[in-house]
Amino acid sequence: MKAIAVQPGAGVPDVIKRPVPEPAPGEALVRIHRVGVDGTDYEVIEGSHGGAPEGDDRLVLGHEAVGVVDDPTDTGLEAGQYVVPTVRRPPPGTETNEYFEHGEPDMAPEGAYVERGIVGAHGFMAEYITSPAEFLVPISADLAPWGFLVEPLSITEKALEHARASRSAFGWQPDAALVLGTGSLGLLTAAMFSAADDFERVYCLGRKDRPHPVIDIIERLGATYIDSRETPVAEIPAAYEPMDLIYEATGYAKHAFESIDALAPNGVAALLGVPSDWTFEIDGGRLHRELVLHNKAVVGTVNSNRGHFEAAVDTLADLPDWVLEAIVTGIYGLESVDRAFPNATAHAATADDESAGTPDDDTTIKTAVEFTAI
């Protein structure tokens, strides 16, 4: 079968061939249909995240995908079911953990997983792929060439879960709510919050200029567009309102400390950009009064398990069809992986640069790879 694959840090994906996977007992033989291309995959293709697994110089991409069961074998699916995987799995070596047995996975810590196509393990990137049943995730054939986005979408899906977990000591009542980064993430998340009854009001931050596709899908939510270059992060208060909820898909450090003072009081961020190292000074002590006299938290968080991943079926269910057709913007066969990539080998975001974790072609926003049409 084939596969794409990438020697970490070498900058340009290829389509190299690998056996058919053999379903092990408990597990299902999966047909991929669709894989999503984000971020996270640049900067496993760059070197900066992630890895190959043990005792491989290559690692087959992929962590956002759609499939169908070819064979099912003992494990209580049927074939011709669609499916989406989830991501993270025990370390080689190790049937489960207290995180799996949980159902936690995505609060494990390092060490204890591996994940699919971006560290320890092969990801789904392949005509085929095995995966436990509990790892696979079903969904509808309607719904199926949109299925690669299910993955992003249970990444928010957890974000608002420990966002309202933070907050649920009192009645919390968000009405406006702020998106940093106007990548598919960011834009997928917008989505997400214009769509759902808890923001009256949704603001998304980014460094397009006008006219821009982006801004179009951003404004056509009814949601608001701030430049970045106008208006800093701190200063969006005053030019806008202070926020209940900021979710920063940015990677760009500053906005971490930056989103403390766009909160209104009693909010929240919730920070999911993973940055380089980057020294800089802040005030260190205003920031923490801040916290405390306005009751103010900062959450962290990172993967999500098979809980969001079925919330994410269900808000995938509620999107209109024109976001989703607008945020993907091409979809490839294997004929054409660098078109699925574009500027792979360019790809290395600075720690100073607010676009970090993008592709650098900006009228990209969302690509995928077709390994077998519906």
Second form
Protein chains: 2
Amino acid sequence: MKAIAVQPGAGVPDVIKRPVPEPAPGEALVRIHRVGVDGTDYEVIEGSHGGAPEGDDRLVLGHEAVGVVDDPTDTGLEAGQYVVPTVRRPPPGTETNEYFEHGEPDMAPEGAYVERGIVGAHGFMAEYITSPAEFLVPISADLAPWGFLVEPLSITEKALEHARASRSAFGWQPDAALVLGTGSLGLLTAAMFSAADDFERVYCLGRKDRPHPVIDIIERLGATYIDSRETPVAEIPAAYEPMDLIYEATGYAKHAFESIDALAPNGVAALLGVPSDWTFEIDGGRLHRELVLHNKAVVGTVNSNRGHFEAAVDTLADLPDWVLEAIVTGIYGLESVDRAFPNATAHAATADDESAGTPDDDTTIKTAVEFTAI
Amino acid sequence: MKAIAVQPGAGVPDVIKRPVPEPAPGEALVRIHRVGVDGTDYEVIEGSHGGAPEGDDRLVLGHEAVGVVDDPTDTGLEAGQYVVPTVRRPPPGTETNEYFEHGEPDMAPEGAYVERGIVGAHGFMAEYITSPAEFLVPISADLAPWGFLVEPLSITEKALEHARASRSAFGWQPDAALVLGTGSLGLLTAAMFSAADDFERVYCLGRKDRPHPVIDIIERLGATYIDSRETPVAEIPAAYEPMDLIYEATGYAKHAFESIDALAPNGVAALLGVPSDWTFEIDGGRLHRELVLHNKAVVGTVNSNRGHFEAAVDTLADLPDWVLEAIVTGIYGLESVDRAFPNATAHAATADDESAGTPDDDTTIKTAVEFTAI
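So the form predicted alone is up there; where is the form predicted together with another copy of the chain?
Full complex below, order starting with the chain above.
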């Protein structure tokens, strides 16, 4: 079968040949339909995050997949059922550990997991994959064409769950939410926040010039676009309003700390970006005082578990078609893999940049690779 | 009656004469037994935090009180009932607001409250006070001599509740807790953490030389003393172990950020200090990444509500007498108020210092003023 692999830090994604995998006991064979591309893939390609399985110099990419059960073997799944695979697996040579047993592999520390398509395990960009049924989340046939968006949506489900939990000791009633970042995860999150009635007002911060299709999406959602070149994060409360929730999806480290100033009293910032080292000055006394006197919280979250995937399937069903069609700017077959990874060579230059993964002059938002048409 | 007042930023606490207050409808008249002194009092004295009520140049101090109902009027309380007053009240000229209505004045932003003895309202260091019954928390007669510790304990009850809430989206099982600070709040918290079975191992960081009564208390609690001069916060995981919970009670702003490194995966740092502005460098990229990849949280908390006071009464009952006797190093009558405030003149020099309020060569831990003996 064909698969898309990369030698992390030493090339661009390439189509390779691999044997069709044999399901082990308890595993189903899944024929892959589509696999999304995101910023983490670019980090893996450039070698700044993740890595190939031990003993392999190439990694099959892909962690945002949707497929269809081809051979259920003994799993109890039905052939023809569309499924979205979760990403984390127990490390090689282990069957499980406490985090997997509790259904919380997303809370496992390094060493207690591998991530398919990211670190230590081959991903889903292949014609076929195998997976234990517990890591396959069912999705209806009509949602399957967008099923590769379930994984990124699940990341936001987790972030929102943890942010809400952090505010659950009192009667929190958030009105205003700010999404930092206008990449595909930022836009999906803005769409989620706008569709769900969770927030009265949604803002999205980026640095794109008008006219731009991304700004069009934000405004069609009923959200407000904030240009970070005109209004730095710390000035947002004065220019717009203080924010009850801030969702950081830029990987721009200063945002993590500037968010403390942009929060309303009792607000929470959920951090999701994975920046490189970067030393800079902050007024740590003021930020510390702000956190305390205004009961503010900062919560880092990574990955997601099966419950978040299941919630994301429901969320996906509630998103209007127009926004999915606008965010997914291209679905490419194996003959044009380079078009699915338009930033594969340019990416390193934009690390730690507010628009990492989405150069400003680019109108690409979200791409996916199609292995088998439905 | 006699009261202890200060002109914030312009003097030391002084005994003044004031009329005995008249209970308004719904208020009880409370005869004050004892009032504790803490770091916030010193901040008020030096003028760096809080301030007198409008139109007054002096503020009656005191927010950690225990007293006895002298005249219940129409409140339904009984004369002779010991009570601990909570601290926040609606601003002058208002009867209530949403935060007070929901029982969450601790979550009110500035402008939506005054704090008795701290900002905008006279405190409890007086022979008599009046208060609506809703702000008076009953305490048994046998606990009343230590009742002035309920307010500081309630601060930790709230911090712990918010820290736990932030970890409630998954199965958090904390083993190791670190208290930053060996002032009276730090020691009370270390005692609380050691007495409850919440944590297997408790650590307390300070910078005192052996032998020292504070170190003796920490070790008698079964906790581990960490000297910050030998082991900076960020090096604690390597020297001891990574911490599931960090409780910051130093007001030393670098601790807020160093804590992120000292946390175990999935850990939370509760911040309680109120530092002044202080600009310094951090590796913000690394700290941001740590928060995200290890699901860490930082939660600021201030003040406490009636529920936290009620929990603190129960906690106080569970603390061994020896620790209360060791932490309370002096109870002074009105004739020796200066001894109750031993740091009133020296305080300004230690602001933003790890041991703010408790100079290293001092063996004073917690003092209280006694107005009427039981």
